[in-house]
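In the block that follows, a single chain appears as structure tokens, in the form predicted alone.
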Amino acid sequence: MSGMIVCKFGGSSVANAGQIEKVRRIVAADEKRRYVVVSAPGKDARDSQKVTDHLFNIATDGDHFRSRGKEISARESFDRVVGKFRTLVTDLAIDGDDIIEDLQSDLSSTISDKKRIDFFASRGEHFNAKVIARYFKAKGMNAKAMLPEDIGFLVSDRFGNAKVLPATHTNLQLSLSDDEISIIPGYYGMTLKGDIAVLSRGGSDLTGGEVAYAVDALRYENWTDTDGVYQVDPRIIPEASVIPELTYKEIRLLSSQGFNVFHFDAMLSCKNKSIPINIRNTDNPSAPGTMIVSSRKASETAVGIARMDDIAYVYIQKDMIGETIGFTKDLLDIFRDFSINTHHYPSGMDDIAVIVDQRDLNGKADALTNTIRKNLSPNFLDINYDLSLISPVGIGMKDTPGVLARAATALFNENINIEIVDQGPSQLSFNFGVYQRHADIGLKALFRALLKQ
């Protein structure tokens, strides 16, 4: 199976009849695309919800929206799901009444506890991939829907969060061929008990990568709605332009940092038998899109600035910091006990940052300064808000003397003060915090200072 190009089409690219149209073609195009996997349909112009929400609302009886101060009902959910298939059977000009019947029979089911959340949830890539199937049977390609319960698809029993076990590889070998294009639903797997469990939102790149690993992909296609990875969010900076290449290394320090690329699971095993993944859009498929590699020669300093914003940092002044042995895994275990994830720890002698999401200290803030000041005694405690992380990132930083003087010299012209530096010991990426209010700006400021070239 060796030589052969797994694509993955995510939510926007399968949204109506005009996009799988466009899948259709792209697969058509090159006879190396075997085996294709897919999302759920994406939102479109006919509802501003996504088909797995409206899953997940049948599935909690209309709590997922209400939850989220929306009043669409589980039946409301049910009818635009099974009318979003119904669309897409009659635009494809396909026979789909069976699939029809099969989509009703199953959003009815009666499953309860916490199997029924995960069967709802993944019916809309199970529903897909037999359309997406069918449909291109009928335009005269040789394809098949192939489903985690036919091809062995096995995952834990982790309901919400499932993750796929090693003999799923085994399985994928024996189960695929090359002798058809394999349309593979994304995003669930089977446990060994027989009950269907979802991976996390967006597994469908997990999907792929699974996939890509176990058939020996020559390529691992990532199909969505953008020409590749920019260099910074083109919302803010238009000028940005996509990045050609980046190492797993670059894109793991990216995504980490807040690019919103694809699931970083789905890299992992991709990079364990060092097959490129290539980021491509489906509305634009000539463009080459990014190409993510194993080693790359860079000709740039940085190839890309991340921000996350949304951040706040606990700050520890306590005599001796630095000489206490313990202490920071002390300090870390009780956000650990509150489930709260935990970035960065820049640290002094005397003092201590914690950066982490602020949105994960509701609730919690108080609490948490309490356990901090009975267990550790701070000489001062304190918690600052709203600040954003901005982080370039680039295999050419490493060695590259006066990285960071730039980078400081840039927000300094704008008079944006840094609240908060850190930098890995590989010198491949670091951190800037700074107010939320300046973040912009001062991602301007070093994408001029360390990027426009």
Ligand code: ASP
The other form holds:
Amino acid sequence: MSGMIVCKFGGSSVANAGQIEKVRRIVAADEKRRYVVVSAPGKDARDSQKVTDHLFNIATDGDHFRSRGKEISARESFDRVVGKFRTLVTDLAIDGDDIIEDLQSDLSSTISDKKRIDFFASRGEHFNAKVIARYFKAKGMNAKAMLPEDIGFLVSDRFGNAKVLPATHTNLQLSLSDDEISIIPGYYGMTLKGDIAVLSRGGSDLTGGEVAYAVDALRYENWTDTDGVYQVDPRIIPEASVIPELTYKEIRLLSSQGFNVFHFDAMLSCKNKSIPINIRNTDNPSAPGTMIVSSRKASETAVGIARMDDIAYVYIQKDMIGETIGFTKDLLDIFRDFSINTHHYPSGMDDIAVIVDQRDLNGKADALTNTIRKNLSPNFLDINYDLSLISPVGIGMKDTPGVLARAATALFNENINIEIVDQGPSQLSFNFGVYQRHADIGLKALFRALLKQ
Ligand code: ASP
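Give me the form predicted in complex with this ligand now, not the form predicted alone.
First the chain shown before, then all remaining chains and molecules of the complex.
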């Protein structure tokens, strides 16, 4: 089974017939591309909503879009989904009446409660895989839709955020073969009770990672709509270039801090077997993309700079914190009790700051601070909002003297005050917290100081 390539194509890569033809050419260009995981059709020029969102909208009778301030009725979503698949079938010139009939019947299902949403949400991937397999076949390729229900892609019954069960790997090994091109719908699986449950949003990446793990893939290609992982957000710094190679650890540090290239969890299964992940662009297949590997030799210091906005820090000062055993634990327990994820906690002798996503404090800030006051009696407590964390990352920074100094000088030259500084113990990244209004200028200054050749 080993030595084959798993390719996952995201929503924009399969949004219409023209895109699906690009996918076909990519798959046909390398006979090792035997496992093709597909998303539901994404947004395109004719519809600014993804098929998956329309499906959620049908299942919730219009609540999905209503809760986002958009008035699109369930009926309208139904028509758009069916219309989209009809257009696909027509434009690809395949015989797909049965597929459209099955789609309409599934979308009229009266299945109820939480199973309903997952069943509907899964239909985009389910029917897209069927359409794509039929198209590949019509073009003379030996392709077959391999549905999660047929190949034993088992998931937990946590509807809306199901987790892949370990038995899936053996099931995939037994049911998939290199003899044909398997077109596998991403994003959903079957529970042990036989219900359909979806993974978290963007979950087709996870399906691809699990398939790559199961078949011992040569590499996992993640085809999307950008040329790869950029050094910094190219919308802010257009001269940023694509990073050719990154380690799993580096992409983790970058992706945890605002790089939304792909679902991070998808990487874990590949990392465990050292399967390289290649981020590629369906619209520019000749570009080599970004390769994510176990180890690499760094010729640069920083490789990229992540940025995370909407950061708040809860600042606590109390005499003798440094000598109080268990203070930090008691403090973090309070955040846990409020279900607030804590990112970093830079500390001094008698003070500590807990860095959080400020959206997580919505509606909870008063109760949180009251509890901290009551349980820990600080001398001073305050929450600072509207910061950005700017975080240079790179294995080349470890043991290189002067990187922090260069970075701090770059911000000093722009007259930007550093509110927080925190170096990760691995020395592969550090975080500067600055007020968000300074973040663009700060990012540009750090780009010039650390990344620009
Ligand atoms: N179609 C699903 C979503 O929009 C899953 C995916 O595309 O990966 O979240």
